[in-house]
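What follows is a single chain, given as structure tokens, in the form predicted on its own.
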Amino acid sequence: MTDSTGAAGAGEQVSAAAEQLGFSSKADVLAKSQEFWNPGKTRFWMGTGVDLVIDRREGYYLYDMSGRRLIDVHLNGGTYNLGHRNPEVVRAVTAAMGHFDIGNHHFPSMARTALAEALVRSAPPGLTKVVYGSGGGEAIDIALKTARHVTKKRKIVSIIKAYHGHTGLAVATGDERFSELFLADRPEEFPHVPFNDLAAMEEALRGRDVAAVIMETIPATYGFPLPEPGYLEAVKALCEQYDALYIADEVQTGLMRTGELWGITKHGIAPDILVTGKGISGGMYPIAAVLLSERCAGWLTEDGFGHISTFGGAELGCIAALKALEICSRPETRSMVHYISDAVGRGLRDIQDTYPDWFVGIRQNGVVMGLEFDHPQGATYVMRRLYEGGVWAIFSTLDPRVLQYKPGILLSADQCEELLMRTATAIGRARDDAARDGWRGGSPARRTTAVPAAAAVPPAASGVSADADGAFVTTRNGRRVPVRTTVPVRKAVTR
């Protein structure tokens, strides 16, 4: 046995799952991963000190093969929004396996139809039809093909440093690191403009030859830079002015992560097309969906076989998605997100006050958070120390100054407190690491204003209640936890 975060003892046996798959040790997995799976990715993680091989997983915890326990605030881009192996989703899928399987994509289906109706009823106004994919990249491809069909135009505008997936059309909308690798960069058809630059956006649209603008409501892989007030609304107005469609990529910002079911609704925007993925799977079965306006859905009548996807809308995936959507739509879930947003946001600001020269920005909208550091690779330093300290969060691929920090939407008060304590320790140690490597803090603190959260009132269903003055909450085990968490920033975490 190990303690909550420490490595396994030298004589510890591998798990039953490892034995079943024929692995003798963690080192065996890593060696064969390099040989048979992805040598570049495996070596990269080992080189950064993150030798993670996930074994058991439960709720918001991951367990490495060594026995190390990690609080997961990466969530695989929001796939584990509801936690790993959420019991309600597991029960729904397990029960469904007694009747359903993947299904046949050619025919009407009870599960696909039920999910389509639920998605439309949950959606911003004007979205009336649903098309399924097996993952977010495929769903983006469907959205882009749809935009080209309805407008009879080819150009798709996205932002510089965007990320919308790695499939055929989706990869062309993203950063050149990925599009050029496979000769998918086509600037004449997929122009990119700077984020938050309305003049550049209007210049790209002025020729009236653009089919659609595709935007993540908050660009994830770019480090969650927040749209300036009025920016997204103005982009939508420009789309209407120049006859282009607005595609809202809600793969990471949807499903209550911003405190609303769909992040785009916080801007009062009714998109022409909305894409969801990752978290809609409940973390249990791959599925993604594209929601279309009636205008955009014309090809479904013209040629319903226009997009064929054997695993798109797999029936077991639809059952998982129905349960995930229902959990995310509960009033108590919304309340919990607002509580977590407030508690974690306050705690992070306390930590920032301790290290203002190093921890220079907090980008936050609900539980979508990017932590900015005063070093070109600052987030990689912090990521490594978090990993050692029992937390898994990932740097932003396209801006490694920024750590993607994404608490789950059902995180408990105790878990918030523990997460902040471990985060404080890791940030302090990472600062020392960077200083030893020659970093000298020079820029003043540049705190990014967070989007205000609603009152921190945890739902009764969570087992957490607030004191009258809102200063403390009481958990199921009777502990009183301060909402404004006081973080022991210089005390090492016991492992």
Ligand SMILES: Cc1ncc(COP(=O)(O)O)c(C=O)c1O
Contents of the next structure:
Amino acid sequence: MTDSTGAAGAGEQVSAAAEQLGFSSKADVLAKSQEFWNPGKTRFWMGTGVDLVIDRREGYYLYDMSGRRLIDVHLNGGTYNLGHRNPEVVRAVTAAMGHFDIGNHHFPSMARTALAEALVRSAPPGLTKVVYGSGGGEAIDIALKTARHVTKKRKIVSIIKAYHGHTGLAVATGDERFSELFLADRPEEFPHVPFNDLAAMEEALRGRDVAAVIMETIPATYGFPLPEPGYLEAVKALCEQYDALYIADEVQTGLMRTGELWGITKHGIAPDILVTGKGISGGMYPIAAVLLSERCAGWLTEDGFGHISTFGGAELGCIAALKALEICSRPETRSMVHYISDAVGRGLRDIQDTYPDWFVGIRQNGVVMGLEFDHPQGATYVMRRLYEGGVWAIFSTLDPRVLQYKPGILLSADQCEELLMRTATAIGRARDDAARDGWRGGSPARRTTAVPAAAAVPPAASGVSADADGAFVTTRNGRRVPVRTTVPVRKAVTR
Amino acid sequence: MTSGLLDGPFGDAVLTEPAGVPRGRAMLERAEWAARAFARYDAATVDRILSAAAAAGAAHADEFARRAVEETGFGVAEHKRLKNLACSTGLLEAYAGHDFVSVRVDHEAKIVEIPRPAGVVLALTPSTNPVATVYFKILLALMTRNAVVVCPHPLARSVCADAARIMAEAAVAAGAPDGCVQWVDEPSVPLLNALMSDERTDVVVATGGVQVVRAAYRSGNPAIGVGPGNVPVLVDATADLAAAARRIVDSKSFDNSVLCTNESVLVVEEACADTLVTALRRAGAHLLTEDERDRVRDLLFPGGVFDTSCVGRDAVTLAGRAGVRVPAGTRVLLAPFDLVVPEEPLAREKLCPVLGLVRVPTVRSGIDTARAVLRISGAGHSAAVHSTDPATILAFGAAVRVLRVSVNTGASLGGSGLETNLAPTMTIGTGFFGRSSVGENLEPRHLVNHTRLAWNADPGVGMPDVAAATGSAWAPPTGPVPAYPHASNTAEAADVLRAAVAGAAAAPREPVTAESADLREEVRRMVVAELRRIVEG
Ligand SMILES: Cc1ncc(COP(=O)(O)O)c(C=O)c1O
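Having looked at the form predicted on its own, could you now put up the form predicted in complex with this ligand?
Whole complex next, starting from this chain.
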């Protein structure tokens, strides 16, 4: 069991990397992290029992400074889709550093052009031009700016508890927790509608004053509630009907994670704009990209300097992305994702059959998975036990009942078996923990309403996010009608 | 603890990995998934998959035979067609009734044997018998529920890729797991070395030149490699000379001598030599004069090294190139020489219809001469003898350092089991003589191990009747393997689940044993899960 303070004894053995950076121990890092970096985040994790300072990383393994190994099924939302420091990507970037740097963003470039062509060829039909950003948020902003330019309208419709990043425009599409903090909420321009609610969507679009609907193909930070069959397709149809653009945020669902290169193609949707980020460069060099239809790409001709970003489209990132895209596009990779998805899905259903009252739902599309627990903080319990048991998976910030469970697309069969074994144990232990804290499950039938949050907040997580999400109604997988509430404790996190 | 740029789960020397290797490793990884799934298949499904793959192979036997000749420039299309048939539907017939899947129970010995496939087979195939060997190795792998990655010789890569592709497609269409048959499109030596030494490779089955075979053994992975042949054939005075001559010429000209079992040096007892030569000429052989022989030797071995452009060319073409006039229809060039010694190039392996001819005074010296041929190369491989004297035949067999001797039959198809009752094969185990781990013709059982459940030998300790439980060890797939990743809230995902439940429920009812109890428990859990979904739905 890890020491929840994260303190490590003085004089402990540290890695060469730690030594180089002048740290004598993990406690040293944690102390200075609070002093100089981000006290809120640092304390949050220490308080949650996840006292992780990632040191070495390799493939799907992370190593804490203590040397403890963790299987990574968080992957930073797919950033490490191909594993940490994937040797092919490392080799490509290392070799490229002998020739390229970030490049001059004003000029045409070989790397940017080659990646743009590769992206266009990989994409759903109709996307013909590529704009680069340095991260997902910037790319989303580019998409939203583009939509406004094309339609000459301002409104952007997004989903309640959507997550598209924290940059200027993107943050306004997301949860108020993040926009209000910086006075960046703009409800008049950025209406939010409930997920899977077509009537609400139509209501929002009916005025024909909406530039675009932006949709994560599966809302990640919300815990991967799945779109009802036909929902996204109907939203696309509504967009066409009311002259709004459809922006597919494929930052977490692209790059083969659903068993197809772009998750949106499983819905047969040809979006007007597609955004990719995170895993696109194998976690080795930041870059993100926006794919535009010909109709949307007009400003690139009208005023090619319309969006300027020194690091957007950094050439080293382009090289990394070309390699990552190639790996993701291999037929072997696709086949493996199908195997992994099948194996992990089966394994999880077996675990669910052991704890049906606690582990109440599996949301799965390929290796995009959300595991639902019968407790408003269920995922926090499970996350802690997984961490203790050598697996790193993160709760869903916007629905802590749900654990984000995101295995890599190159995971081996043995690794899958090991992961499932560790997961089974952790889920069982987390259930005991919850019971000790007063949770009373035991009814084999799924609850349809979440238990009130106040009843059972794990001690380590208390004061963290005992949010009022208990106030939403759940029917079954993904079909949830959230009731928007303020989250009283969020200030404790961010302050 | 390792750290640093070049360490990684996918191997060292990250910066120097040759092109094609990452993709090759991905194939092995995919194959590993396929192998895991395949290893749980039942015998009936495996039979269906095999039939489909073999039928596909047979349907293309003719086309691929012609394409192999075009692509490599050697061999005889008609003979290749026969080999392609022999290695597709023919192989299936040869192993009809054999079963490398089912659990076997030996109540006497109180031992139960559970077949356990190797997993991922890396199959190296040669340019000489390209399609037949691809077919052969794929079918062996499928019979034994292994996944296979075919790495063809670069000279024949296009036709081999297509041969593998049609078998793969047929197998998967018949229910085999996705990726259980794969092939390398752009083979190269560095790629081969990387794949052979990759930890995902469970066994290398190497047919090819000495270099490749030795590399397979050096790889650190289990390997079945087979050495080169150099086949001596002895004819004594007791033989049916006319028949022997006919068989030798047929065999030597079959596919222009590209089978590694083809005759290399004919050793004939002086007493019958003239008669045999006359019969050979009648059968289509041309006896080279000393001058002609020297010219043919220079053609085949310029500077003492075999010129591979002679491989699989027909006798008339070779004679023409050497400037030797031969009658039209000549099938074999007979090259007489005196002494089998290493400095005589004609005593070495010649993968073309040139047959060395050595006269010996006695059977004893004939056997010594055959041993001399095999000292030069071909140890552990094949030999042939034509004789009606059992003593001669046995003396020959006991003395020559090979592991198969074709008796009164051609060596090409005799040693490879197509004209004898040896296991039909495209891969000849050369055993300890030939520095190989297998001394027999490669057959399916070489690709499968067995888990042996061994009860207490004490007669006082009983063994239950486990026969009835053996059927539950393996199961047919309940849909495509792997299932397509439909989103879990879709009707398609529910269908997949229902099929799985139905499949498990349809499994044969067995008396309660550990295995069947497990199965039942699994079914129960699936049904519970399914019901839950329906209730919630
Ligand atoms: C779906 C989605 N879109 C956009 C973003 C923003 O990306 P970035 O953090 O690189 O700005 C994220 C990040 O989590 C995301 O999950």
